[in-house]
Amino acid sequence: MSIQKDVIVLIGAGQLGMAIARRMGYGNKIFVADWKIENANTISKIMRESGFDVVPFEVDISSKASILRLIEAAGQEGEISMFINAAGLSPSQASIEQILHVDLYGTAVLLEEFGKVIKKGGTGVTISSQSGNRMPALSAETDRQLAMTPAEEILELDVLQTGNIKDTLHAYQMAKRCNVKRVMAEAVKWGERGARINSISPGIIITPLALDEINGPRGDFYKNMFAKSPAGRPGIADEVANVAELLLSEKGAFITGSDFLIDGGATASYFYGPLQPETK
């Protein structure tokens, strides 16, 4: 009779994914869900072949029975012990319905069902974008509703309504806001299973998507802002698995509800140094 390993689920089967997933997913059964099964074969036969126990798996996170599919068939494995949702839309590669209905209603929903389910003791991370710090503060009861409002009715909130979206950026950058405010009122809930989640904004970071942008029609306005950056570069998915590596062991154990900029200060230069916006 085998022995259930305890089961990380990683969500979004790209190379950041892919980086935190090879740091915590040793000893492990780690499910790789993507909603094309070809990244998820992709990012699972790489990690088979250095060793890793990996199940590929299809799942639709706009799709809440699609997500519930997802954690049946994980919880058949063994406790679900570990959550790492990097899936998403950029502005550049969907609608306004589109991203909200991914990268916000899908992570709201993500979020509230693990949390059902994770094992006592275990550990989330989401990815969310140093795109959300850049927008004005929203209002303390805007942030209450984004924080609180059951997943299922989220999307019927007055602000996040088509007239009320200005485009696709102002779109994910709600949805971005919405997932570290979402963040917050989670870990309350999570905490009564003795459980901790947390999240992390990345600015640019080296991926095949990231790369098609840089080199795309939009990549003059990429390598502007990790030029005048302090950190001067764009980062790599092992330095975002570095803060997630924390996030998600021991080490970070009194760490919960928060969210970690990992940008090399682009956002710092947003307001304060030389990518300050012009205003007349």
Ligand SMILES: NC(=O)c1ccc[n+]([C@@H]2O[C@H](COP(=O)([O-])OP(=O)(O)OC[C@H]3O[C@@H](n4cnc5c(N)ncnc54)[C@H](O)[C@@H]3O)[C@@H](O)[C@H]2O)c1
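Can I have the other form now, the form predicted in complex with the ligand, not the form predicted alone?
Single chain only below; no partners, no other molecules.
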């Protein structure tokens, strides 16, 4: 008699997502979901040929209906015991509107909907960004709105309207700040199921998304960032997987509602070292 496996759902078939899924996924069934099915197929092939049990799936996280289809399909295979969200668009890849719909709204819906189905004692991580840490503090009221507004209403908040968002970098930073706040609020709900949810804020990690930034209009800014950080180099996806392993495994049993910065010290240097913006 075959024993039904637990299901791990990875959203975002990129390098960060694959590194985490490979670290955590052995022995479970892994859904690898992405809006580019070819990305999901590519990662699935690599993982299947390394002995993992993988199902590629098409999902667009800017659509709640699409997210619900993923949850239904994954749920038919077994209980969802782990959630990994590594889907996203960077400032050089998309418009303000797309970034807010995918990185901000999409993540909010994922956290809300997976929080309703995650197995008792399950765990999750969502990838935020150190970029959100470079933005000045928002008011306590704005933080609360970003954390607590129901996902379906969040894009109507004043702070997210076109006139209040300067450019795609600002949209990305707001989205990533919002991810961290929502993880705090969701940790309370996930806790009612005995489940934990955390976020990871990476600095520059070499992936296709980071290469788009390094080779894009802000390339010099990014090269300067890792050159003047304490580590003096960009990171790799497996280093992010080290943190994810702590958060997703029993070793992280007392950690929930937290954000972990892993950026080679770039944020430290931005505030108190050679990366400080010119002060007048």
